[in-house]
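The form predicted on its own is given below as one chain in structure tokens.
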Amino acid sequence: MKSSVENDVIIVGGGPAGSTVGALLAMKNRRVLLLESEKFPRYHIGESLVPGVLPVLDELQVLDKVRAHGFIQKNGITFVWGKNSETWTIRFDEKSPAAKKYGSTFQVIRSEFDNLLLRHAESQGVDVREEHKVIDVIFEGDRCNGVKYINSQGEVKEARASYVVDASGQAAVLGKYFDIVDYDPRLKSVATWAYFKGVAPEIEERRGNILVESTPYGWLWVIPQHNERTSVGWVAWATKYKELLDGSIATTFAKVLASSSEAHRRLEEAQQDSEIYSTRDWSYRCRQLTGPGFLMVGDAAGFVDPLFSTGVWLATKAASLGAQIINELLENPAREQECMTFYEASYQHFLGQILDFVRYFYDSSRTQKEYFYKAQGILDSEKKDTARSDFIQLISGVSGLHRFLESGGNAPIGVEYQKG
């Protein structure tokens, strides 16, 4: 179907779920506008991938250049965390499919992971404009068809298209816009970090692994980075936050760390090598993720708690489903209410699943295989596998929401989930 109007989709926002809807858009050769408010690179945080995003790297054709850039490799998770308050690892590649296929995953600097993407997408055909704020989101009748937006030159203007994405994160214009934004009131929280020059390094088994470490005060993570820099944060309840924070950021932050073990053995040489961050990191989604004309696809739909890193691999999966969903109908429109209920309750759905167990992993005096079991109930009611391996999938992202299709939902024809 050609379209009346100048563009076939636009999008919001060109973080790594924008970047992946319109690359692949453009690939099947659809008039792709993407507007960004900010001039890449930028910074951003959220820097330790999961094995499941490598499949979509693989789809958009970019996972060479992701490879040959530098980024650290990471094999695994290193845990500080349950009853007994042991350090115990686990390894991609044990059971997981993605792992074996793809190798492992890696720790990026976001402003160089998310420009490559960018770029990726500039070079497909998609219509990049950095510096262009959306303002508004325009509709005819109850149908999006457009956005208001500010250029760089500060000026008003107006695009039309078939579809808009909404993939401006936390921002989350649509969102915002119908006012449908629900936070989770359990996993209200506040993020800090730091970055630190020096850190000791892992033993050569747990070598570019992310570290993550349970704390009276909340818990921790540390991240190697190619540029010699590691990160180091620190996430708390927003309530103990308020109660722990002694004079300034920095004087609590240190003493956090210093609270720690492992994370304070890496960190005693070590010299911080950056200023604080700190941001609120509340957890929330959307109650409606699609409708008439429009999808929302990663943060911008909902943000799971950082625990497990998952935040780039729902964004890119979400977008690779919703760039399916929308070629498909640029084909055939009187087809949009079946693909985008078929889209929104997948989504939901997994969501769901992944807050769940966030919830379940946040009581650290649980034993490694509640953990374990709690994970098996989710993937594996059936105890076709360990409870370790299914842990170990729900985890690096290799069972995504292709196990709601295999549960019961049924993908239109012409859309077809690509399993991790």
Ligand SMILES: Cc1cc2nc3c(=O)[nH]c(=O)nc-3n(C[C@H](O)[C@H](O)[C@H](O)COP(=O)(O)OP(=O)(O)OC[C@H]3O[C@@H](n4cnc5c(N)ncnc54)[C@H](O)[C@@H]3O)c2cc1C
The other form holds:
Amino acid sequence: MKSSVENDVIIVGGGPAGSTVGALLAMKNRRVLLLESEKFPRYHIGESLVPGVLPVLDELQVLDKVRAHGFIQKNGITFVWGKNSETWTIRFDEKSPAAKKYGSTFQVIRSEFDNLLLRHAESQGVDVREEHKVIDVIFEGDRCNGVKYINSQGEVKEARASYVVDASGQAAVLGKYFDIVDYDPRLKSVATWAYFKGVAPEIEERRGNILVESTPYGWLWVIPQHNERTSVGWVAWATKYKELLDGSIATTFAKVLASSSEAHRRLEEAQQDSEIYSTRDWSYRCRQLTGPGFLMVGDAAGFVDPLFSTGVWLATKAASLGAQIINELLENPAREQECMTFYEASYQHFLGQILDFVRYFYDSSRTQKEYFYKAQGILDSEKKDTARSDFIQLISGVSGLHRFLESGGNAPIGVEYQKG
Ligand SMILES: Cc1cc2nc3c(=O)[nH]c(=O)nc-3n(C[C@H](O)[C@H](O)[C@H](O)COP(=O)(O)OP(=O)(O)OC[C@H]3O[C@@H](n4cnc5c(N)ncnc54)[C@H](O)[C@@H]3O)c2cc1C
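Now that we've seen the form predicted on its own, could you pull up the form predicted in complex with the named molecule?
Okay, now the whole complex, with that chain kicking things off.
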């Protein structure tokens, strides 16, 4: 059904969430306008993808393009974590259905990955306007039906649509408009990172893995990239950050790396090849994710924590569900409340599931087995599988959505889902 409004959907933001919603709706012949404030390719952090992303890339029909791009293939995670600070490794294909079906996931350079997804959305018919910044949302009564934006010529314009999707990432345009962003006081960190050349490659069986190593009051990541550089980051608890600072950020970062075990070993011959980046890394979510005429996806809805590299997966998974919901509502507007309630419950459920596990894992004084049993408690209370398998499935991007459906949440639409 074509409505009389100029667009079926307006999407705010062209990151992975916005490109995914846009492409999937355009593939259903919906008229989609996507407004992105930056000019792509643009820099972004968030470079390690879990296998749960792969089914969505397949649904988008972009998986072959992503594979052909040459990103580093990621098969698992190497941890230095837990009571004995030992090194241990998991491979996703030990358990993850997505890894078994599609093979490796990827360590991506986000400017390239995000640009690939945005160009793909455009090729599917999305009207992508870069350097178009949304400055306000427009309501008629309580119904969101458009946005106000500044275009690349600096002119203020308005656009209308049947639905507005907020995919603006941490800018959280709608969340801030309604003032409904709740921060989690237990997960506040400061992230510091840089890119290095000459990092020693991992041994063959761990090659391409992300390294996740605990440090006093925080942790480190080491992520190989396909341009010969390696992304190395340090996440420190915000409550301890001032105490941990020993000189400048740069000298503290260098000292933390030097006192690590596995990361230090890999970095012995390496040279820093970029500036040092730093950001506050607060966990948050919006109290409400939907309403009349609007829906939020990705970081605009909530951000858990970088620890398990779940951001892009959550963003694209929610975007896939959001696209199915909006497509249904464009056909059957009377079902809005029912469908939006389902989206809201599913999304809050899978944000909650990851959050619960991340909080538990942050206590690095536990044993591996304790982490595995915790994952089993979340995913598999009847213990149908081994605890290690449940752990792998959880951190591969097990879709909270399928758990929600299996545990009795009634999908109002024929939601298609694939396990991560
Ligand atoms: C330190 C750190 C490490 C991380 N590591 C990982 C990782 O390893 N793996 C992983 O999967 N995730 C990781 N993440 C999370 C990941 O970066 C995000 O979850 C992911 O980028 C979310 O995608 P998105 O599309 O929702 O938002 P974004 O990718 O942020 O895209 C939002 C887009 O909206 C645009 N925009 C914003 N405001 C407006 C506006 N007013 N008008 C128009 N456009 C606008 C922005 O320019 C941007 O392009 C990490 C995050 C942090 C902080």
